[in-house]
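To begin, one chain is listed below as structure tokens, in the form predicted on its own.
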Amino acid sequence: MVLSFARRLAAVGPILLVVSLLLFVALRLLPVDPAAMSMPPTATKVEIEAARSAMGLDRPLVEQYAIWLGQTLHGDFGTSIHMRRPVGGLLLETLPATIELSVAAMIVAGLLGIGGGLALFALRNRRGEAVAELTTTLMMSIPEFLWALLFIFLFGVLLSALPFTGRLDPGMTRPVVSGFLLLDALLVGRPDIYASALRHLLLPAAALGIAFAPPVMRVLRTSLVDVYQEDYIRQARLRGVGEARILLAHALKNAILPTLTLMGVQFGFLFGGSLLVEVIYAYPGMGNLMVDAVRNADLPIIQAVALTYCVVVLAITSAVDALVLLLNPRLRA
């Protein structure tokens, strides 16, 4: 397992290189002229050609990729065609918001998944098992964007209980320290901003979290069923250990490892799946930035955001592998 983990880490660089190459070539094959889109409608052909030359678009594709890759490795993602701002600065503004949303959603998914998994296990071979299975199937069939719309209608429109646009109430100024709004509100001593940010975060995080919770429930239930077939569970019963202690102190710590692995994989998908939810809730994260970039054919932003998503997902996957290795001593043998 340790050797396998080391090989995965060694493969991160080549994977990113291949992804960046495919991304760059695919975007260059689109019938879009970034030079023309960066110029006003009254620009002449000569001015557009001059812009193409300045952007390096008149060079061979291989040379263009080499220049872009070199700049990217030095932290220069270029300048937005539409916004006329450095793309790196736009990423620094929006990435913390998406990470904050994804972490909050993963907390929701973890709590619901583990709690629901324990409930499914407790209901095994009982009357309520069929109803519980049907409920998880129904939850799995509803995508995150539909949960988002349902929550807006229920909690935002019908009950008017929670806000469903932006990150803060109107009139509030966002403190900028680390870029993570909840943390920054605590650092500057503004509980009102913290409460407002948390209220704005609840609905999108719940929509994402609930959509990803059912697989966690089912994996945990299956793992617990398998663990309960082990000899040490029967021996614990013979020693008079209570069922609650057997579940929480003996079975759960072994059954949780496959669940944690799944949650790590889910976190990667959840991070990428935040795009639609961000658009629905007008949440100013990387998803909204990507949608605006696609709408305006802003290639530098599309390239940078897509590559950032890839880097984050690889980092999450590597961190989960390390965590599983740390929690399971048998895998370190």
Second form
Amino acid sequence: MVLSFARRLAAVGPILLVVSLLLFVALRLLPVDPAAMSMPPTATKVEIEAARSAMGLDRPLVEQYAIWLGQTLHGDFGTSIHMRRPVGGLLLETLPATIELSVAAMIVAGLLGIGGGLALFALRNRRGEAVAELTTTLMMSIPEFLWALLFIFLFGVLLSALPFTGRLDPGMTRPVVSGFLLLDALLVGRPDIYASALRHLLLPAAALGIAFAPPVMRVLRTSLVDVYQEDYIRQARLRGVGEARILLAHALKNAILPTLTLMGVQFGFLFGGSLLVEVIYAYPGMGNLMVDAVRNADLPIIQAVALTYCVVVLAITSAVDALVLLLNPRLRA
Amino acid sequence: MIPRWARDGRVLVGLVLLSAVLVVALLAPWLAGMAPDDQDLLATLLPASWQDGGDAAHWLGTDSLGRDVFARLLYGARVALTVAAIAAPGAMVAGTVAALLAGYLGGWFDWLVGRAVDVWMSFPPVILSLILMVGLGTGTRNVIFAIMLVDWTRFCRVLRAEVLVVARRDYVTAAGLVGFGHVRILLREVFPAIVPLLITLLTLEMGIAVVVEAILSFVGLGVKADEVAWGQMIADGRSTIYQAPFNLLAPVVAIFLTVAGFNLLGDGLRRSLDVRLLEGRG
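Alt. form predicted in complex with its partner chain, vs. the form predicted on its own above:
Expanding to the full complex; the earlier chain stays at the top.
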């Protein structure tokens, strides 16, 4: 088991290397000149040339890549052209926000997905089944950014129940300990900040989570149907175990495995989907940083943020592989 | 006799929805009654015509530049359907060719395709399309190109597994023994077996293409500023949500109905074309 996991982990390294190379080459092919962009409009050609050689842009592409890779591996992501700040610092500020949002959304997706899957299963071969299935198909037609807009409209504008911009009420300052706002609010003992952060997190997390719940529902329902064909379910019935207990204590334990695998894969997609939800809710995470950088053609930020997204997605998929291996004895060879 | 797929309720509803969007897109100039980019800075952010202060000339009100929301909604359907109709088949062709060759030839080519898919899948699709749009620049044609470049893996991953199974079937081996060439075996023996799956994937991909185009246009990296797209309307509507809610709601509903049409059609086709599901049903 350890061996097969190590093999999977070893595959991640080369993938990341290729990803970084592709990113680097793709962004160097762009018709933008970072040196000229970093200078004031009044700069002369000589000054721009000086900036170009200071940034190493006059060297061969391979050498530039080697330098960039070396710096990146040492945690130096360069300086933003537009904001004139170290990119590493910007990442440290925004990555925890995006992780906080994604984890909260994953919890929503998990609760809705498992609850909905159990409900779908309970409805099987009954009158409500067709309606429930149609509902999940229609839910799948609403991507996360449409949920985000619908929730703003419903809960933000019509009901005025929840805030839909930023992470905190205006006037509150963000305590910075770990970067994870909910955690930091507790660490500095500010329940008011905790409450405000939670209220700001609710709509974006719900919008992102609900978009990824329907596939979880369907897979859980299907695996429950499969598990109910097994002998041990009939045995439990013969022993007089109640239906609710059979479902929750006996069947769910086995049916949850494929569901967990799917949720892991979904988590990777969800992490990428957080970008749009962040933009729509003006939530100061990596997604907003990326979109701003893209609009300003801020290459150092685009490179670093894109690479960070890839690292996180690969980390999630590897962790899920390991977890599935741990939980499923049949895969341990 | 009516084929099985045409009797599925989902397929019918999906087809009705998509036909409606198609008719609207084709007849946009006649239905709208005015140009989608006609600005009237004296009549910005008008509410819908049945609300207080509404103008009968602007059925769904106007946006922040005084452009007619209804006209923009109709014209937006043209871009959405164009992107869906070209990008999805494009991604399908690229992904299918790669999958057929990888699954059938095996060896180093299969390895190469597999690693390429791994690298692609480690990028969240949104990030990859954003980067591509930075490089390609805005415009409908580039949106289409970016979607093809990002989404060929969706076809390749699923189809490769299917090709592996089909290529090991006895009739394919028999075709080889009879002396058929590789090309003929691929096209005449293997390809027909994956067509049902292909049609389903294509339908779903068209829905995805509509969403991706809306996303890119929403962040300002999709269609050009002088083209009309639902994503642009959403960007305008998000910032004026209190004054003119229909500016936001209209394109949201339009995207939902279009994507629901593709998904219902795809879901219905999957159920009625998938041989294994039919066998399971008895």
